[in-house]
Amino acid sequence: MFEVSADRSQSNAEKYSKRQKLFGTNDVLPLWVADMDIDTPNFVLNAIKKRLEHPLFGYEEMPTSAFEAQIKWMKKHHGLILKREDMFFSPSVLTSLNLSIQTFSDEGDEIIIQTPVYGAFANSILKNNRTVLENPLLENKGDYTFNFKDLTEKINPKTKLLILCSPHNPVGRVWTKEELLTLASICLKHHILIIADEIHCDLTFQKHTPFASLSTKIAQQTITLLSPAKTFNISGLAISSINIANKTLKEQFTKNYQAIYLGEGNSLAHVAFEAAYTHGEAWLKLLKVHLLKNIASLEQQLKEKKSKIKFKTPEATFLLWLDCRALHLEDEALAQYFIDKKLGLSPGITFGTGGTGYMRLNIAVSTKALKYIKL
């Protein structure tokens, strides 16, 4: 099923079309952006084909059945109880993040991120004229944990939000329930609202605990952002959900949401979203097996070459956080090191403090494509 995949190089795929701009050449295998070079599953494609049999594509609402499919999925797989009345359509998690920042903070307020973390978090904060407050993760031989001491020391009256990446991109951690409870207690004490980006929650190799599932009290102080985009490779269809259980926060959010008018999404995205959550369980199990095989293969390659590059097998995501510090290269030279190997990766420095000397590699490729990844 995952031995080969369709050729995207002649399509409008961002990871291919931006190669010249990002790497100075088109002659690289693009392993930077977090979508998969693995075919979108047939049950999603078939749902889209069936919708195409109807000749009209006027305005549509996001169907209740689509939200219900996500509700059932999240309850079954993660124990998270969602309610339809608490859910909003959004074209992307980043759209949701920016709208949440605008709604629940003011210009000049501080927003916590736990670096090294997805670079768009910091960009969203800065572009909305808020202040980034870094709470760097603690790292020990490839293992990452929260730095609660640093967090409590930095919180001040201007600190309003914490953006939680769970599971974490790029370090691949699935935070334990105990870690999340400690983080939650700090946020509750200081009245800090948590925006939980849980887009990678289904791409886990061990149990994921949704932040809002910790307790009713914590759910009342959490905005949960979800999407099937990463899991089922449908990012181009632009669909996700925002989940807000707190009535007051929901009313506040609704005002901005309606003022901006995101609409209800497109017809094909609706059916893809519903099909993914309705029929995706068996396929996802096979995908995880494939990803783990790819990870093990690359790990074996590094071992055989006695490479100075190393990585910790991720607990989640299809992203590898390569520790290249032993190469003793400056960040620009490090990026070029991989370009010379015909690989286009994400530089670690784009993930903030703690990213120097690292590179992020997307391992979600076919078995055939994996043969071209030579570190």
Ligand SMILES: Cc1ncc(COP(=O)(O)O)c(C=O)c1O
Second form
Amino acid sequence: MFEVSADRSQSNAEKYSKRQKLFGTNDVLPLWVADMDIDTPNFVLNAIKKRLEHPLFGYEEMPTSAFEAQIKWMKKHHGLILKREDMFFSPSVLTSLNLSIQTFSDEGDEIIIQTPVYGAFANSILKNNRTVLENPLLENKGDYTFNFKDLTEKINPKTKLLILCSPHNPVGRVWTKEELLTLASICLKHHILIIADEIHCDLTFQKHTPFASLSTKIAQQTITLLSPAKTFNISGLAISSINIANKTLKEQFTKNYQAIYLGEGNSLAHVAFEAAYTHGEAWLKLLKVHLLKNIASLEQQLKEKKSKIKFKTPEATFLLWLDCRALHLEDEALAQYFIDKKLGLSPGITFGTGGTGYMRLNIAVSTKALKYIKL
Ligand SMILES: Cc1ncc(COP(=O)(O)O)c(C=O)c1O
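Other form of same protein, the form predicted in complex with the named molecule, not the form predicted alone:
Zooming out: every chain and molecule, the one shown earlier first.
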């Protein structure tokens, strides 16, 4: 099923179109953006085709059945209870994140991120004139954990929000219930609101615990951002959800949400979203097997070559966090090292503190494309 995938080079795929700009050449296999070079599953494509049979694309609202499909999925797969009245449509998790920052903090406030982490977190904070408060993860031989001591010491009256990446991009952690409970207790104690970005929650190789499922009290202090985009490769359709259980926060959010008017998404995205959450289970199982096979194959390659590059098998995501520190290259030279191997990766430094000497590689490719990844 995942032997080959469609050629994306002529389809406006950002991963391909920005190669010259980012890598100085088009002659690289793009393994940077976190979408998959794996075809969107047929049950999603079929739902879109069916919708296309209806020859009219006037205004639509996001159907209740689509929200219900996500509610059912999240309950069944993650034990998270969502309620329709707490859910908002958003075209992307980053839109939701920026709007949450604007709603729940003021200019000059501090927002915690746990680096190395998805670079758009810091950008979103800075673009909204807030201050990034880095609480770097602790690393030990490739294993990453939260640094609660550092977190507790850094929190001050200006600290308002914590953006949690769960599961974590790029280090691939699925945070345990115990880790999340400790994090929650610190946030509750200091009245810090948690924005839980759980976009990668379905691409997990072990059990994911939604932050808002930890307790009712914690759910009341959490904004959960969810999306089928990564899992079913539909980022280009621009659809996701924002979930806010706390009544006061929801009212506050609704004001800003209405003030910018995001609309209710597009007709094709609605049916794709619903189909993904309704029919996705069996395909997702197969996808995970494929991803693990790709990961194992790359591990084997590094072993056979006695490479100085190392990585820990991720607990989630199709992203490999390559530890290249033993190559002793400056970050710019390190990026060039991979470009010379015709590979376009994401430099570790774009993920903040803790990223120097690392590169992130997207392993979500077909079996055929995998053969071109030679580290
Ligand atoms: C943790 C995380 N959040 C958000 C996004 C972007 O999501 P969206 O395209 O829905 O804005 C990504 C994409 O890589 C991501 O890894």
